[in-house]
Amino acid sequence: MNRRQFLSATTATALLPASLALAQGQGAGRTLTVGVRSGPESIDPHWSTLGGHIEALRHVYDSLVAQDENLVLKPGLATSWRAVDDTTWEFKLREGVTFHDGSPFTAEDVKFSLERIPQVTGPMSMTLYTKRAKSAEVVDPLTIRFVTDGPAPTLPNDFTRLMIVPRKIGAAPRNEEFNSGAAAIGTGPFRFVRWEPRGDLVMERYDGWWALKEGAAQPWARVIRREIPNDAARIAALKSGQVDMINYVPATDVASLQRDPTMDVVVGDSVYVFNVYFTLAEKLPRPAKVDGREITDNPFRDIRVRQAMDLAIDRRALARVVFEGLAKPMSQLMPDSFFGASPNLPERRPDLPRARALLAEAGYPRGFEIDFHSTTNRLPGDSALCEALAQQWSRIGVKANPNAVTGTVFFPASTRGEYSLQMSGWGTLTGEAAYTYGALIHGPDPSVGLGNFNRSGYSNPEVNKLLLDGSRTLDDAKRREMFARAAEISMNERPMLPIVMPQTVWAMGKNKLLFTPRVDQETLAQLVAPKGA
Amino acid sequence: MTGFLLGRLAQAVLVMLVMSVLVFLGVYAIGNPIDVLIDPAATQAMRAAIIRQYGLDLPLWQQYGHFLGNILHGDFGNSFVFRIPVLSLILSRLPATLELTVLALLIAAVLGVPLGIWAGYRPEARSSRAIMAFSTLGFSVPTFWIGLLLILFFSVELRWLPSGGRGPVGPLGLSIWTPEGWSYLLLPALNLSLFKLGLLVRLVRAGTEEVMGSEHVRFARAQGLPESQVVGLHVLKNIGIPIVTVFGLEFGSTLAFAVVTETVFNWPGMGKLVIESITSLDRPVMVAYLILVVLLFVVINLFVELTYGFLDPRVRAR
């Protein structure tokens, strides 16, 4: 199938002389390969909301709004929007953009993509980015209304995420009929040539383009995304020229990669954090020890413990050891940057004497017993982490026995509140505050559909009416203050310490590429340039 | 003989079960499997229609019924992640790993057999010391090692060979048919062959001393009849029966199990599907893809049985 496909698709472009030396023109034949460790589950857009899912279908789908390097929103499909009324979004569609089968784009592609998620989505499902808009309603050919269940500020940022896919595909196509090409139409910079799941993802050039008349320049004539999810495998790929670049070259790596005269290498930040959660219930579901015996106190629910075991961390040593200096320290859940961020949480020092106190203050001189989990090889570091706050906290007291168990076993464990002290690492993926905090902070409330991934229990009724009341308003400063203050007494209450954030490394041939990281980690072709052209 | 086949299928068919449902109770025991495949992010409610649209709500042994049932169907079910039917997704991988496993197999039979009986015909000769040496070399050394060694060597410094991946594919499935297709085969089956080569080696060896002080060997030589046709026939009918029992046992288990090969060469095989899946509780893979390893192993089995009649009379009489 893949191979009749790929072939139809050669004799395609044989038979269109004409399309065929414009490619020429504008250098064809330069093809850029790039190891990745995940690829996409499918080629359907709709079908999952991981990373290399969306990264990988970016190539040949756009999203109604862009984003920019740093996640500030810019126009994609979508030119314009502003919000009519508290519950009535209007989107201004870019003019002359085509799909690849040279079907113009218009509001109703819109429409339909929208209400084709719900159906085909599988269990990372996109209901996620697109459950606020009850309804569309098409306007003009270029002019789409969303309703919503009451105030959504954040649908521009959700519909990053909101692929375009033709309406003329109709209702029928799912996961094989994407996969085998039949179905895989897109308005994005690449045609969709073959796919296998986590093999090679082919692509060619797509002159028509929208964004190459806005001047924009896409140098590949193909682009081959391997999947290649072992490290060493990944970096063998890129040392024996097997592929261009390579994306999450680990930290220990970094080193040697830099020495090499035959490599570059580049270093961004990303939206990743590491987090450590206490569980503030009133009996922990493995109880802390007090020489040798459990205890029925849950010593997490003194604030001074709390405040004493993050006096202990020394976030600069650790950015330093664990990470090869390329993490840096945090004292929020996002980077600064980001939108509904406080400017008034400044770098947490370590002050050992002080952190004693406070740990004698509350009743434990001697310090105290705790099993501690993490993930290993979810990301980067993560198990390498765990093991050395475990020796940080030692230092006043403290006995956390670690634990880095792998994503199977965690996840559902920690589901069941199974774990006292756990660490992971969230990413604030939409660049905005609501999407972290009302998921990690806010008291978890099904009504709402907040506080879902809450693990601590923390329920603060001033923050979560900042948060709840913030996710409903549309003005943009007035949100900003809020999430920034719910940040600021949420972050000093400290039901969860924020620890580093692990930067991302891609690493190239030498003077070949010319990349400029985004902090969505995300590698596309449209966004590499070969250097001297 | 059809009593003998009748009876191993019941004895597949009652394996299979056994194990579909250790696979059924294991990931039940690690947890629920929508934690791992869930976006983080999703609400409460999301997650709760999510576990009833997979029908994980349901009880354990109702779950495993709806798959028995679907499986009369000859309905494996479809992925978790990447939702298209199980069994086309396990069995576009068979070609890869196949062209793989047989390969390894190869270099080792054509390499290990005759070591093996030199070491054994001549055990104190210099080469047969060299010879053992290297087989202990062979399953000591872990694999993985010895890939990363074969990739820096053959991929990075030299250049001759590419470091992973698979060639252009042609009809089978298969890349043997190309010489870019076979550059990139080679290093894994070799690193595949190794383990393989070492235990051959020294099985060869050990059964050829043993039959070289037999008496039959004596007579054949007292006949008069030339060495190579002593070692060339009677030796080597002799030690045949083990040879095949390990070499089908290992086909099946490097068939099912080049795992750690496949993913240091990044080879879309089978193994690699297989430890992806895992990692991410796909449960219908993993029960389809082990039912059929018990199946593929019963198949060999019986196969080897088969030999054994042929390479030696008295079982035939059996």
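Since we're looking at a predicted model, the values are computed, not measured. Numbering follows the first chain given and starts at 1. What changes on going to the form predicted alone:
Of the two rigid parts that account for the motion between these two forms, one contains F515 and the other L467.
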Contents of the next structure:
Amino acid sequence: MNRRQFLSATTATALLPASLALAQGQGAGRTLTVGVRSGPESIDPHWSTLGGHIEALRHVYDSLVAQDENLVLKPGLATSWRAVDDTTWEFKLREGVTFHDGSPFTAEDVKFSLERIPQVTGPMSMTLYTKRAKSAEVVDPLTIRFVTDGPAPTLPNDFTRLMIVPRKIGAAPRNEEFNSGAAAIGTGPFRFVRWEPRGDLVMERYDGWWALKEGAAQPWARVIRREIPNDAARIAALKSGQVDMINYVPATDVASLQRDPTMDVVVGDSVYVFNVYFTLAEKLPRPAKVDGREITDNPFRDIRVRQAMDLAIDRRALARVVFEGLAKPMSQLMPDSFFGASPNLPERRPDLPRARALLAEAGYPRGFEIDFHSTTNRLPGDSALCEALAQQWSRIGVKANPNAVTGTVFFPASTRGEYSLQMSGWGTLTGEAAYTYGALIHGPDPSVGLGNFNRSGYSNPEVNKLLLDGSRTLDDAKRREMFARAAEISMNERPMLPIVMPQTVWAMGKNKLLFTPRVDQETLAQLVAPKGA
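What I would like now is the form predicted alone, since the data block earlier showed the form predicted together with its partner chain; can you produce it?
Just this one chain is shown here; partners and other molecules are left out.
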């Protein structure tokens, strides 16, 4: 079969009406409809690093390494892994796995997927997770070795985001071929049926999923993920029975839903932190204003300004008011319990007199005006937090004009460096500091693959060295110490301000579903079961 025939055949299979597909191979079964705040950016699993994108496509594709609900590593398509030497990792692959088209999963597919990622020109490159692997060598159909650019102790953690596509699709498929279903072939629990951008992602159960052979339950014959960005509309859809459960319940609605006798509410911890980013370039993309006039200087280059804006923030009040108590004040970029977090960064408390004095010392006794951008549909409370921060800064004379925009607008503009002051959420999804501090705090350096998401332009040689050395040190104690020191230096220099870490809330019909929350906030149908099933 040539490539054109292959794509035509797979398109026809993927686009079968759901009822016909179920009748052909699944039999009768239940449908789970989930109302989600955001959906995928495409059906290509290598297109974007955004959490909503990855979460949606985990239904169709499996990753090489998996994680439990607390992000502890566990076997996925790889059953085991070991460091052969300082620059070589060997992964043993699961036997008997098949893709949705019936073809066998082998090491060649893993090699192909790894090598494909740098070629995909999505908005947020997945090379964040694969940058340490210089090459892949197929040892046998179920064994693969990766040569790294130095000791890479966190490679298995990174590969929790390495989702596998079949080598047979070839290098050519573009977004259109994934979105139509032609190239949307995975090994995951559900087959792709159809997708409407900003609408429904429809999938059907794959009875050949490898986990079913190991006793996993899969009661859903069909899954529909319905994108409903508006919080009120998502809650209304749940109450009217249009959806079975929803994610990202706003904090302001939690109490009323908990009192509703027809609803169940599940609250879970999270690893996502809201962070404010200062642009430290000599010239701001959107100039600041003093007394209504644009200035050429960048106030944020003065650490006293960054300290003042930090001291104006009352994180406890934000957690209490904006998030109804369902958030925790943060003084570093990830949970205190994660590998590499520092025990020496105390909670930050507001001090308005000191903040005003620092602004005056920096030459801004009457403050200044600046545009402040954030997402509006990325995480619960993002736009409300944007407005609340602007109000708190106004108390020291800083007029931050809040502009909350959709993620599809925010992230491309942020990547292009169009914002002077911005806020978004970041989750330490691998459970360790190399992922977060290496991406956000290390100076942008493509030669070592660090600083990929550094939006401030911050670069401290000592911090850079600590992060680079730490990412290449196999000794856990030494690596932990290096990361903690890098966190202390960078958080005290304040190129970014961690604000709060919100909890995540789901809601569903009373006594209808069983659901275990994950700290990465993912809502996966394979982890939802009917009560009494």
